[in-house]
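So this first bit is one chain, no partners, the form predicted alone, shown in structure tokens.
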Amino acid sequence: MNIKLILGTLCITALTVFGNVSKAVNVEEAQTKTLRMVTEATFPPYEYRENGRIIGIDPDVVREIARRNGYALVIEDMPFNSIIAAVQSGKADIAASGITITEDRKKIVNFSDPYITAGQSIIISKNSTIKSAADLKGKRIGVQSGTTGDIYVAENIGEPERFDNAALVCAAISSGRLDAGVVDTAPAKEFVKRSEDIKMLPEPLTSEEYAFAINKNRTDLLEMINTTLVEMKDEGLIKHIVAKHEKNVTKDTEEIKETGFWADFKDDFHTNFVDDDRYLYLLNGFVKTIEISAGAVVLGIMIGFLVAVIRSAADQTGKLKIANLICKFYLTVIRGTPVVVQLLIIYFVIFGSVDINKVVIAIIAFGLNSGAYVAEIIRSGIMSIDKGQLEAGRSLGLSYPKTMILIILPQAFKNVLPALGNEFIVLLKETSISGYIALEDLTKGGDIIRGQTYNAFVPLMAVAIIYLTVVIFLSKLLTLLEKRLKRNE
């Protein structure tokens, strides 16, 4: 085994993978000036998905806004507790999200004027005994996390259950698994229309004002998009494109028919997958998945074996000290944070103000997370080689250099490669975090799919079989390769 060329390959892929990386973004229009929208696209009537496109309420006001103006839109979809961050970042000019004004959002971000008038109702189990807000004390409540019925709850009612999306609510209270839930009025009544088991009870806990959010610095947008709305509002139009969403997806909702079970399961198969052709938001998002961790595992190994080296030439010659103590310090940073926390640091902070692929900062996320446990797995195939081949190595005339190159590293590769496929295989299932920066990978594809459906089970199993499909496979392979070196030897 040629080190030389194992690197070598490495680089290769690594140019590869960057090199064909998906620059495509969902642009409205080609123009000049991009306007650039955040959302979470599972709150129906005011964001949702149809035929693969964000629409709702928020969307067709913002693209209004932006075709007056002259602007090109770009909407991204992200938790709805990450967009004020990616407009407080610089990573995004408006959040659009049934957004409520509120004093500690505004230390942060600008509000436009409110467009809408909106509430917080609660959402009970049809055979609930819970009659209003009075009866919701020592009950578990599910809220979707950063909104305003987070915020009610935690400081009136007690301390929440807190979900991604409301969706994810509704499903653990017809489950059993919550006693009520708080939920915005508008997508509280779809949710119910489309369930058996829920139902929303008459009087809203709370009534507030939906805004868009704008970076402090963009005072310019703001002005613009206010001076909009209220032309807007003066002919009427933010009243028609309301009452076309709810006329839609109220629409979607009569189609919904209850069957028996195989006819059921068949039913949701079609929904989920063949409808609006939504098996292509696994399908796109299977291939994104591999792309990521194609590109992370080629930078985990390349940084992994230089920080292995490094430790190693440390620990056998007393050099590079102050290399050593770097790459301790790297150690010790990546492996005592959470991966999901190093993502969002990467893209909210450290490329917050640069305008880069997100598939790009996945990879160098991810690539960086794997590299220092690479890094470990490789130093302690290193150091598993006698000592004495080192030793015969430099009485050779051989350089430490090239005794690694030469002599030891292709030992300590062979060694390790069991532990750097199961390496990988974890790395393949961290990449699932992805959807937290707005990327479509495989597990955010299963939830928009859910976000459309309403439907848990079937996008959630769907994502679990594809995993463990490719997981087996890997898995299938490594025993291969393992058995092939045992002959080897």
Second form
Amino acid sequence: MNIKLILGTLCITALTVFGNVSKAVNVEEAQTKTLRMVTEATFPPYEYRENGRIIGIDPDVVREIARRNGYALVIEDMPFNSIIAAVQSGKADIAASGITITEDRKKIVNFSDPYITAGQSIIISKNSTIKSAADLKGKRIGVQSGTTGDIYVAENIGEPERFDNAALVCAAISSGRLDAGVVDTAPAKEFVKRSEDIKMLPEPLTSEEYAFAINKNRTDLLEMINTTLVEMKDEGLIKHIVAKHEKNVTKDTEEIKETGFWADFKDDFHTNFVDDDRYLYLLNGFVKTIEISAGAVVLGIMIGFLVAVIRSAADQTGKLKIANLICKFYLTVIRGTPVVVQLLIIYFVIFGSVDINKVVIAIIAFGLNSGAYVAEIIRSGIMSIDKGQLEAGRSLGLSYPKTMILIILPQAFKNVLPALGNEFIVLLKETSISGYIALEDLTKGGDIIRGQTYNAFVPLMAVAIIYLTVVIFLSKLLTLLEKRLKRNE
Amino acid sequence: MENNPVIFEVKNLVKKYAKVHAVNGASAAIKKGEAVFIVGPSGSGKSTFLRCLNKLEHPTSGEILFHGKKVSDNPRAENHFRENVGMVFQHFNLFPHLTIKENITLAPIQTKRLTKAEASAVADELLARIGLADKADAYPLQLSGGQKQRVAIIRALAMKPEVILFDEPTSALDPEMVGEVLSLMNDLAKEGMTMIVVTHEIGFACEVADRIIFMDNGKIIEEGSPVDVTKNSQNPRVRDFFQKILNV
Ligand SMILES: Nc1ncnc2c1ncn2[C@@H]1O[C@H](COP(=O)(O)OP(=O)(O)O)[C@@H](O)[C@H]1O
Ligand SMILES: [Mg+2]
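Let me have the form predicted in complex with its partner chain next, following on from the form predicted alone.
Now the complete complex, all chains and molecules, led by this one.
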């Protein structure tokens, strides 16, 4: 076998696979016009989930706009601080997530006409001494990262603590980790209704206007949306949608509650997993996590072996100089940057304008990342094998690749199996950042439940227990494999 | 023997590492069926000389002819050439993840020198010959040093090479195991196998060698029959060396 040949085949396979995926998606688009909307669905009544579906004022308004103009609507859930970037990079057509118009945002995206006037309000704990905005100086203030609340507090009061969503801000106030939170007024009202521990100051901190963010190049969309918005406002439809969701969100808050630890636990369990089939977020998330991890492990091993063999061959034979240089560059870049950054770069920059299944993107990102660590582990395994093994193989007339594959690698693999197993366990846990690209993996599943139930403890514990179980299972499997391989000696 | 064809012809071989000239202008010819022993002080370049012969090391200058022809540096030609030149190492270098039988059959099968069935038959025959038939399915770790080295020798033999290079085959063995390895080598020499042996076993060399080559400082400074080299050399370095060894 020839190393260059393997490398070449791998590249071609990769190209054809990804080429086909993106082609398939494009064909679908050509048949029905789709409007791709992004939002962070933890912001009731503007966007939230019910029975797994993303609903709310923004989805309803945009769906109506899409319907009236002959588009099918696709909604994606991603962290608020990524949605503007998603529109800017062309990953999405429109961001509708209770976005306030600001000068900075205007520089990178176009805004539709405002469709709602809103503001930021201050949330505090029930027994807080804070009476007005003037008391906020020097306090621990929580905001949702990237929101206008964040910007306002940072500029006018002091550095805030930034959370992924408003639900987390409220949870942190309830548990005493924050003195106050600055959150959009409408969702703030909802959070206050749902929790006995927090209240809202009557005076809003700011007043501002919500609008949709649209890619700078899509002036056609901008015009279409503005025209339809005027129609809908004239018909009184927007007011109607707002009223409907404000009512919807409040309806199930009054419940008779038992008390006592066990009853509380049963109640929490029911709310977090059984109601609205919320366990499905964990189940589907778990499947995604396993898909991503398994795919990344396979890709990581392939890349790792290839890179390790090229590096070792270059060291031992003095050939493959250019391939070795490329490998070194790859190792330096991957090991020198955080995996979150790599994931975001691959999603937003490398595949920015290509429509590929996000699981595939995650597999590529985590596989590329893991490959670097696998490569160094396997290379250390190769170096741990006595030089005499290579010489014995070569002296018997075996070629370098054959000696590598039949003699060196099996021994190296056995030596580094514990380290490799460890790397895969790390990889499994690292996939928990997939939520950054709006993938609903296990961790994100827990986040979604928390966003709906305002309970931080139960979903987090459930997520932790699931990861732990998988890791324990994997460790056992590895021990068995090691024992099997050791039996030979 | 006199009229046998020359297998290896070495002309003015030089192998230089970063700082040292390991071999510094050595010339020799090895004929078919000869048992040539290379002796000399430690660090004199014996191993390097041997490893250049099967191209595990590439000479800095000089020429090595195999059957009168230079072996091309093309990897495929080198691999094919090595099939004909067996090597036995000081530390055996058996493959620990393979059984004894797999150790023996791996190379003949992979290089297509033998079919699977042929290789298996050859392995069985060779194992029976050294009395280790019952170890066919054992792993190297379960063998004693002497057994390992004898397996390493028949592993080289299974390729049916024209010549076998030995680099201090008994130096890593406990004294009580040296005998079994030397006796197998003696048998091979009697059968007419061409052998080039680096060793410190001077007694054995005198008994078996057709010719002894003495190396010092990367150069061949004496060459001839065992008696001529060990007893009658005019070279003081050589005389000194054997005097010290034989007086111990
Ligand atoms: N791979 C190498 N790199 C650098 N120096 C080496 C290498 N192999 C051998 N040498 C040096 O070359 C000289 C001859 O070594 P060697 O051929 O092993 O001698 P001998 O087998 O006679 O003891 C020694 O000085 C040794 O240190
Ligand atoms: Mg030596």
